[in-house]
Amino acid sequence: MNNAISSVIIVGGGNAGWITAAILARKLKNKCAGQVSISLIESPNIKTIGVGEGTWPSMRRTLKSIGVSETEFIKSCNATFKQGAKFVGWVSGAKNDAYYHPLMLAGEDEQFNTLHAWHHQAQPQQGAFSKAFCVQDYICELGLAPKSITTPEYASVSNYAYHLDAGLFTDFIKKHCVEKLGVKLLTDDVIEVKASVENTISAVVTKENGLVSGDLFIDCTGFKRLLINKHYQIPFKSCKTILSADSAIACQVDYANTDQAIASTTISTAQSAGWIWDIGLQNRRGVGYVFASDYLSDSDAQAQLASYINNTAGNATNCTFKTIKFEPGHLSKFWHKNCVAIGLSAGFLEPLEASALLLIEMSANTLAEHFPANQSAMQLVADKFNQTFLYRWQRIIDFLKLHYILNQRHEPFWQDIKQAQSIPQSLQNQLELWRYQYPCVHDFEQAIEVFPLDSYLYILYGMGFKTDYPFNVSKQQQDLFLAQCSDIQLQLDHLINTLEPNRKLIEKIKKFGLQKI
């Protein structure tokens, strides 16, 4: 074998390290014989935030496919269920003005047919498509759990992912790559980076352990960027002018009494120049304000964001309010040479939808899958990767910005974040054709999308969307239409009789564990 890559070597832990060491140590194992190592350097001296933080349904497949226990998971992370996004006045910020984005999938392929029926309905009201179209809405609002505890682990009745407490998390993972999957760590800082004659990276140096050569390494060093930027230069590309949040305040806060009821979740409330996050762990929330520093002072946010937690069940006078500040945006290339960015390092939008996360499990089973067998096959894999991640990250920053461009309200941060020159054209383009017809999978690359053509439904018409199809409603059309509201009522009476609080099952677990698939 020819120059064959045999070391990977991680540089920084945190969940984009950690999750791409698992993910790589169990996909290579078979796919490799065994024959590449992955050893993680990871620093003594970074903290992880530790908020709250939300995933994708795709964390059940990881889980199971790095071979993780889901009770031990959810016992060790204060993991509860998730099973979707509810959205609180991001269309006018009146008092009914919510809807959500659940997981389910929305009616299957029959979903096209009945589409034209709903939408010609008397004046669909905001927040009503999910209700029509799904019965987790209705699960949500009930507060009930998306399984029962004769539910074998990772399977479900409803579709679900996971909040999780974020630090937790990484030790959890860090604990079964080591004892379980064969990764070597290497507590100790990385100081200066070492190149070969042909500029790849031969090695890095580090404080404690001196030399660590490898043939492919991965930088997972966050917001330093310390191998992809500040080594190799690639250049950021800013988004700001499109996604104009740069800064959050994060905090933990306390339930009002020990059996007060999780949400299953991930509670999004828009504010004055942002919005506030609110994802129920098993012992406390993770709450945030996400905003434009442009609109409003760190001190006026944290304000706003205690006063929701008072107006929430909670005490902010208890909290501990944590800073962020950060850059919007994406490397102009994520693969370099024989260098991978992964996690912050490639680059960070704002946390709707839980992208991060995502892009993480994303970017590592790409690398996985396609994982180069020598260096004469390196750059023809990174070019690959480069335009696959560059086309997702162009679609989440189109998705997170669909959020914003049909609110109604007033404030100066809605009304410019609604602009024309701030909409990608690519955006643009979409919107103008569902104006006149539907959204249907042909708008989309589905080989390598990110989020699938239900997500964009459930906003778009979740917050009032209007196409005008010029054409009347068959009779089949209507009938199917209306046997699917009957089948989603006919679900929900099914599914309250099964399913129980979020916060019960969760106990029940605790104390019996799931079932082994």
Ligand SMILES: Cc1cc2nc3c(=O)[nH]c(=O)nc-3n(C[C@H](O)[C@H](O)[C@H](O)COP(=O)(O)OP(=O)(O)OC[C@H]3O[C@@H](n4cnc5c(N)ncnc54)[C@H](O)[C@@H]3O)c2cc1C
The other form holds:
Amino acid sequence: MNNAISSVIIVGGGNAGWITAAILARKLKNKCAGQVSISLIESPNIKTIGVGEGTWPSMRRTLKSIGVSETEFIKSCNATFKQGAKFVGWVSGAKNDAYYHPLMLAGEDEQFNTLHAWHHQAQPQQGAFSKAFCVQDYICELGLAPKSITTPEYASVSNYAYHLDAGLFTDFIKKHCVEKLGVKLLTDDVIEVKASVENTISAVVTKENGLVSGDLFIDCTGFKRLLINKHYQIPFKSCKTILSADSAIACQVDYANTDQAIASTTISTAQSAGWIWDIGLQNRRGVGYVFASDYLSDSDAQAQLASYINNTAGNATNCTFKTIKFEPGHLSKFWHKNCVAIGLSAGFLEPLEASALLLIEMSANTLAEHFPANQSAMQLVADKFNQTFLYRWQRIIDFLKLHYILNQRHEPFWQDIKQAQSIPQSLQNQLELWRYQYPCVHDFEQAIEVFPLDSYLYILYGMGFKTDYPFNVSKQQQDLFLAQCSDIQLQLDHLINTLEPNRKLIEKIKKFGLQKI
Amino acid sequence: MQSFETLDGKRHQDIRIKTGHGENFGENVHCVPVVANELNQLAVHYPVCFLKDTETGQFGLYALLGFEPNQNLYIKSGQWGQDYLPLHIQRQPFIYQINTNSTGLNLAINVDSPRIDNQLGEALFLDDQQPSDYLQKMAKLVEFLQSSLASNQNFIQTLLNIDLIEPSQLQFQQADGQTKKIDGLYQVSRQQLASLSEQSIINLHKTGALQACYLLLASQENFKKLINWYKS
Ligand SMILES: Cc1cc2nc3c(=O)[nH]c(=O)nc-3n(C[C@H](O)[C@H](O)[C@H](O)COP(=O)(O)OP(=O)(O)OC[C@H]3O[C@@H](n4cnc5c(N)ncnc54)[C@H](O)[C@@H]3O)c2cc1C
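What would you give as the form predicted in complex with the ligand, now that the form predicted on its own is on the page?
Below, the chain from earlier opens the complete complex, with every other chain and molecule after it.
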């Protein structure tokens, strides 16, 4: 078999390791006729990061593709529905300062025909954009679920992702991998890496089980970066000058009572030196403050977080706070020789748009789809992979930065983060262009884009960005826009009668289950 | 309106039941729950499909009677003119209820039913408070329906477990040329049925589920009749 790649060793059993294992096991089963074995080594001593509760709609596809039931997933992971993000206080910090980044697309076809008509008529008012272009804002404000009990598993009435308990999710995927997908689990510590003459990894040495050899190694060891960095010393590209947050304090908050409403979005509230995420699960909220340590001490951050909790129907005295330090950025290359880094080992950016799990899914899918047949194919596949993912990381950095540069807040953190010299050239160019003409799909490398055009529009115009398009609004466009407005009203009237509050639907799902069809 | 009382020879001594069928008795509904045990009789007259309960999302078996809310196309000039009526219709105004009262019949009666009268119709009890023949017949029917309901759930679950149910869209041209689409109907999948393993076929046959599947598929022919009625 001309040195076929027949054994994959994943080191690390966090969500990166297990999601990668599931996707590979499922996709390679047919592709490689069951001749590729997938093993995962996880340390009994080193804990997983234990946070990461917001996802992107891609997670629905991932879960469906690996063959788990949505009902089981919702029951096992305390999962709820996420229909987007609500950004509170990101523009001015004034009382009603809020806008949505919903998950429903804003336009049906690739041309946003009515953008100019909207922009022209409404003096771009903060928060008005997403309401004019999609119905999901309203659904979220009403706390409604994105589907009903008669909607089949994974199907939606309005687009959604999940909020989930990170620890339970790891256990859930792990069980599925081991019991259903034939992934071999080894609970042990990797203590050394063995390389051959050409410096490809031939095996890892474990504490209890000795040598574990393989053809392809996946580094999912989190911030430890055991193979890719400790062994190969692939350099890390920090982006702290662009995105200055480097710390997080996370905690779990009890609901005030067991039938408290579950929010439909992640609520991201701006603070003096960063922002607080607020995620509603079935049984508790996950809340955390992401901040820049150059501007705020840990203890002051914790005090701000505690006051947020107390002001939002929580009780901070019951909370255990966990502080996590990170260097924002990513590796200069993710695939080196026969080793691929996926998850936190590849890099980490502040979790503003739940891009981490999304990138894990994308990486594992790309790896499976382009799976190298043998060692000779490896280098070519690796080059392509690196090129694609360097582009993606850079696009995510640009997109996250976009959330900051239109702010009008007065604190030093917010002032500094919008300074021109901290904005990547690629983003500066785009913004310059969008000052004169509206963003369109052709501004993006469509095939490998991470966030769709719609996401950019939601942030830009949600924050009150202005485009000085020099032409009039055509009659045709004006009519289209009016039709769009009445269509949204019709959709809303219908959905209000069809959809139930989140908690009510979750309870029904736990009781009756969703049908597969 | 529904208000059930456990059947009692003394309390309900003077009640009579009007036995006709039609709009007067609130039977202008567009679908009615049925059980697999009556498919033999149903399939000749009605299209029978799976529908989801809007409150629970669970599948149930229903005979389709119309395409609009409150539309029962089987009712002509106020009368339900059909040889066989679904058990759920026949059983009115009774439901199954364990009964320790003197009657010895496991029945409760909906005292708000438009069928209730004190002059016209079938008597429930004889002068000595013993159940009438009519009532005994109804008690048997209700018992049969009750036991059929349990096996019905098993039947549906069996089909779901082997992916034998699929969404089926009904679509036809209305008199005004517009296309009418009926969503939310589910049917036995012909394709899945054709590709079952021998063992699955034997298992389905033993419980009677296989025969029920073919009856369900055959009952779809009745949609043609229904559509014609709808258009005229
Ligand atoms: C504050 C914060 C908030 C976040 N929020 C989000 C979010 O909302 N949405 C999102 O998508 N992502 C979020 N993330 C990112 C997300 O948590 C991670 O991407 C995800 O959990 C994957 O982590 P991981 O598996 O790469 O690493 P880890 O969970 O750290 O797992 C590492 C694994 O490697 C094993 N290991 C390490 N060393 C060895 C060794 N020597 N031998 C054997 N095994 C070893 C460990 O035992 C562990 O199993 C957030 C991250 C942080 C820090």
